[in-house]
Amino acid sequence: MHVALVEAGPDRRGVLANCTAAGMVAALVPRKNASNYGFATTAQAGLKQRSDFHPLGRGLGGGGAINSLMYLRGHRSDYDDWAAMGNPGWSYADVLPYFTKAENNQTHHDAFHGDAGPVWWKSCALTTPTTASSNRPAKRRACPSTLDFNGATQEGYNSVQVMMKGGERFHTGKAHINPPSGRAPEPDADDRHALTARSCSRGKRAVGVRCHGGQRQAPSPGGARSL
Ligand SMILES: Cc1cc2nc3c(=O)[nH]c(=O)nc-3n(C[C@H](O)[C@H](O)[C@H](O)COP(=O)(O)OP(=O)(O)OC[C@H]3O[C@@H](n4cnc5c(N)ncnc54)[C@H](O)[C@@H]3O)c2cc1C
């Protein structure tokens, strides 16, 4: 199989891509920049017709390079509902092997998790006055705590699981395109700063994409880029 990657934004490296806090802070400054489309919503009736800032990641890693790092799957009942609605292959039991295959999880070692995949995450070990005060009301109301939001019991409170490696932000761009291990890049063709305008098809088969600037690019059998 050949894979081509087309990305409108830059390849983010350096402090914004690595520092767990800096990416978040940059995302919440209500302004668009190279790493954030910085959209505004339409006027919202519930906000007295004000529009709100809507950050959206741009560049390698997409939203994962500016988000809050929380690693949280959907609830198992969501997947089971999808399957029950007539979508074979979407039950929790069906999708769980794909979650575990993707994970390189550093905390939990059981049937719900994997530790050999490309996506690194761990339970957040941080205990701060903020986490203590947000846990207090849950304790007072006798809410159950859970050690693993992605495990056997998804409901409960506790510190979140985060996509981090070695104390640094870890996103899909790092997992698949710029792996820290130095593994060869996975896509056969890779174009940053390229905005896809439309896909091109031959009959019913998609054969490429047309990017802004008029470049047509498709994966080639030899793995080299063909334009
Ligand atoms: C501030 C913030 C905090 C968040 N916090 C969390 C969190 O803690 N936990 C969590 O699970 N989720 C969080 N999210 C949401 C999460 O980041 C997104 O749901 C996730 O990144 C979506 O992944 P995606 O691959 O669908 O799309 P994206 O990550 O949005 O990736 C799409 C990519 O495609 C590129 N692209 C789009 N159109 C084109 C085009 N025409 N041509 C070329 N390239 C194009 C974009 O530039 C972008 O890089 C947060 C999001 C934000 C913005």
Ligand SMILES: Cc1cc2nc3c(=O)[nH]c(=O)nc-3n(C[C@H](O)[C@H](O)[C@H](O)COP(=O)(O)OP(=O)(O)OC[C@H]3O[C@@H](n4cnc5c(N)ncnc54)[C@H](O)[C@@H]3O)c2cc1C
The other form holds:
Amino acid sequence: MHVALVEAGPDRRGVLANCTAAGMVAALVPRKNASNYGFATTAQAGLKQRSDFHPLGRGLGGGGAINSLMYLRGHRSDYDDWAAMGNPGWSYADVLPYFTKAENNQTHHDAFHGDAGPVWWKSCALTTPTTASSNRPAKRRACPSTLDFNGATQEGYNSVQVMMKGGERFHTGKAHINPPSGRAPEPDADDRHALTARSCSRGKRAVGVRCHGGQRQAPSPGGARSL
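Now show me the form predicted alone; what you just gave was the form predicted together with the ligand.
Since only the chain itself is given, any partners or molecules it might have are not part of what comes next.
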């Protein structure tokens, strides 16, 4: 099997890819750039009809390459509502196996999590004075303490889980496209900075895509891509 990857953004590596603070710069600067689609919302009544900046990751790893690393699934009722509206396969019970299959969770080991998947997650171990000051009002109001927001219940307060490995950002691009040794091979070639214009079909079968732009990255003789 031959695999070609078409990606609208860059392959972010080095400090910008690994450092959470540096990576978030692409999201916090309110403008479009190579790593951020930088959308603007429609006028919002709550903002006195102003539009708001909406960052969206662009490049290998998508939003995981520029976000704050937080891993939080949707609420189970959202998935169950989708199924109830006539979308079979979208209930929480249906999607949970895919969540667990993707995870290599370093903290939680139960029916809600997996530990053999390609993407690393762990509970955030960082505590700051801000953490304590945020927790105190919750304790005073007798809010429940929740150790796992992706477990049996999402109600409560505590630290979140993050997509991190060895103290560095670990997004889906690292897990699937630039995998560590021993995992699935990288694509045979990929086009970066390429926008898909349309898919090309033969009958009912998609046989290719037509793109605008692109910088082809071909594999080196050893199997790894030339970067």
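Positions refer to the first chain, counted from 1. What we label the rigid core is the largest C-alpha set whose atoms superpose within 1.5 Å from one form to the other. Here the structure is a predicted model, which is why all the values come from computation and not from measurement.
Chemist: Under a superposition restricted to the rigid core, does Asn36 display a Cα displacement of 2 angstroms or more between these two forms?
Modeler: Comparing forms between these two forms, the Asn36 CA shifts at least 2 Å.
Chemist: Would you say Ser51 moves its Cα by 2 Å or more between these two forms, aligning on the core?
Modeler: Yes, the C-alpha position differs by at least 2 Å between these two forms.
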